[in-house]
Each structure stands twice: as C-alpha cells, then as structure tokens.
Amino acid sequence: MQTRLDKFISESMAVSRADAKKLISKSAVTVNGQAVKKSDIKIDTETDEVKVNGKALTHEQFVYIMLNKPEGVVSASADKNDVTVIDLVKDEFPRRNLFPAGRLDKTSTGFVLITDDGQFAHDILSPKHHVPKTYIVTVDSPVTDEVVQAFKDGVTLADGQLMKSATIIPYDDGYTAKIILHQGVYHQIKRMLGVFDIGVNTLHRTTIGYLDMPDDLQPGEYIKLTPEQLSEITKDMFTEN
C-alpha cells in the first residue's frame, strides 16, 4: 500500500504528523538505507524498509485489543458522564479511531474487543456469522432443567421475539452458570432469564468466538491481539448453526 512517509511514521510511532516531519528534517529517517528529508514522498508499506534512528518501523493498518472491562465503565467511544472502554486504552493508541466491536452493559464485566477495523467488526457482529460468545453469570434463583431445555429449544422473550438456540450450563451451586450465545440482542441474557423470573446479579464475558480471555488479565487491563488470536475469534464464522 502506498502512503506518505510522514503519515506512515505518525501512525507507526503514535506521534503527531508535525513530530514525524521534524524527525525527517533532522535526517533521523532512512528509507531502504537512504536518508530522506522530504516528508511527502510515497513509500510502499509492504516492501520499503523505514527506520527512525536506526530502528525499523512496522505498520499496522488496524489494531485489535482485548480489554477486561471493569464494572462501571461503558462500552462506547465517548461519553460525557462516564469512563468508556476507549478511555482505558487511548493513551497507547492516541491516533487511532477506536471503537468497541460489540457491547457489555455498564454493570457487566469481561472481554470487550476494541478495534479500528470496521469491516472486521461488522463481520463478527453479523447475525449471519454466528460468532459465539460465552458468559459466566450469577443469578438470584436456581437454574433448573426446565431452563436448560428452554435455552436449547430457543427462548421466546416477553415481547414475542424468539431467540436462537443457546446453551446454559449450571454449576453445582445452581446460582452460577455458563451461557453461550450465538446472537446479540439488547440485554439478551437478562431478558431470557427473566422469562423464568430469574434475575442476574453479575455477568462476565469470558470468550468471543473461541478466544478465551486470560485468567490473569485484570479488570482494566488489555492486550493487543495477534493474527493467531484473531483467527480464534473468526474460526467457523461462516458455519451455519
């Protein structure tokens, strides 16, 4: 991909375009071993080697971030009143147009995927692709065999919407369960359990696709995802349920 040298440096180093131009003017930048002083020259991000002060730069067209969302943080790009998931990561990625690919309620916690890749986000959120998401919930009433079977058959919400088949696996205490969904409907888990007069106390997302959030990733912490990790999200994405 062809792009301006100063733009490439700005995006690769997370610095302003003005700072990138200063580096170029100070002969700190080489392209394929040759010092350059023009910031507007075009480079090929795939084949040209760009170094700043002798250190090679790599260009990432998009970034993909796994965040362990804490309670009280909202899944939005900006909010006037609350801390957002983007607020937690933006200092490391100051020149990226990041957004959450999917949402968790303010009171819910766990795996939120943040990216600037709109097409990827569209693909994993599309109802056509059935990317599963796994949650651990605690509830105020026991999860019975009736609930387990109803989730498997497809729960009809109070407003008449029929949900796709889902999996709920109660733990031994009866008040904790793992839930696997294949669609994303507003407040889906709370509404599905509400059909059985079961209230949700806590909701924590652990997995998107087949990518598990590490147990040692603390609330508010995040990691950049590798191509291998991304493939765990999209694995079987086009398989019909």
Second form
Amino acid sequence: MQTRLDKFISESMAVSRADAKKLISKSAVTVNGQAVKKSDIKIDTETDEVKVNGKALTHEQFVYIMLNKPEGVVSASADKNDVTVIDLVKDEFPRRNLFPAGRLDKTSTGFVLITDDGQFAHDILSPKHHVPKTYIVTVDSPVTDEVVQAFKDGVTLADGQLMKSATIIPYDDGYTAKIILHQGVYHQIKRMLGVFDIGVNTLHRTTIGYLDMPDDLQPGEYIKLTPEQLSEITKDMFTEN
Ligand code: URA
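What would you give as the form predicted in complex with ligand URA, now that the form predicted on its own is on the page?
Full complex below, order starting with the chain above.
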C-alpha cells in the first residue's frame, strides 16, 4: 500500500502528524537507508524500510482488540454520561478511529471486538456470514426442553420478528446456560428468553467466531489480536451453515 511518509510514521509510532513532520525535518528518518526531509513523499508500506533514529518501523494498517467489557460500560465510541469501551483502550491507540464491532448491553460483560477496520467489522456482523457468538447467561427460572427446542426452531419475538435458529444448552443447575447466536439483534437474548418469561440475571460473551476470550483476561483488560487469532473469528465465515 502507498501512503505518505508522515502518515505512516504517525500511525506506526502513535504520534501526531505534526510530530512525525518534526522527526522528518530533524533528519531522524531514513527510507531504504537514505535520509529524507520531505513529509509528503509516498512510500510503499510493504517494501520500503522506514527507520526513525535507526529503528525500523512496522506498520499495521488496522488494529483489532479484544476487550473484556466490565458491567456498566457502554458499547459506543463516545457517550455523554457513561464510560465507553473506547475510553478503556484509546490511550494506547491515540491516532486510531476505533469503534466496537458489535455491541453488548451496558449490563452485559465479556468479549467486545474493537477495531478501525470498517470492512472487517461489516463482514463479521453481517447476518449473511453467520459468525457465531457464544454467551453464558444466568437466568431467574429454569431453561426447559421446550425452550431448547424453540431456540433450535427459531423464536418469534414479541414484536413478530422471527429469529434464526440458535443453540441453548442448559447446565445442570438449570439456571445457567450457554447460548450460541448467528445474528445480532438488539437485546436479542433477553427478548428471546423473555418470550418464555425467563429473565436474564447476567450475560457474558465468551467467544466470537471460534476465538475464546482467555479466562485470565480481567474485566477492563484488553489484548491486541494477532493474525492467527483473527482467523479464528473469520473461520467458516464464507461457508453456508
Ligand atoms: N443479547 C442481549 O440481550 N444482550 C446482549 O448484551 C447480547 C445479546
């Protein structure tokens, strides 16, 4: 990919464009071993080697972050009243236009994917691509066999919307269940269980695609995803299921 040198430095080093320009004018920057003074030259991010003070930069076009969303934090980019998922990660990525790819309710916890890659977000959220999402819920009345079957057949919400086939696996205590969805409708789990007068006490997302959130990632903590981890999210995305 071709990009301007100052933009490349700003994104790779998480510094402002003005600071990137200063580095260039102070002769701190070389491209393929040659000192450069002009900020607007175009470089190829795949083949050109850019060094700042002798240290080679690696450029990432986009970032992908797994956050364990704590309760009370909203899945938005900005909010007047509440802390957002972006507030929790933005200090480390000051030059990125980050947003959450998919939402969890304010009261829900667990895996939220944050990125600046709009196409990727669109792809994993599109109902056409069926990327599964797995949740653990605790509920206020037992999940019966009737509910299990209805999830499989497709639940019709109170407003008449028919949900795609989903999986609910009750645990032995009857009040905890694993749920796997292939679409993302607002308050989907609460509304699906609400049809059976089952209230949700807690809702925690553990998995997107086939990528599990590590058990030791504490609420509020986040990690940057590797290409291998990303491929666990997109696995099977383009196959019919
Ligand atoms: N379904 C819900 O009802 N809430 C969530 O946060 C996610 C899925």
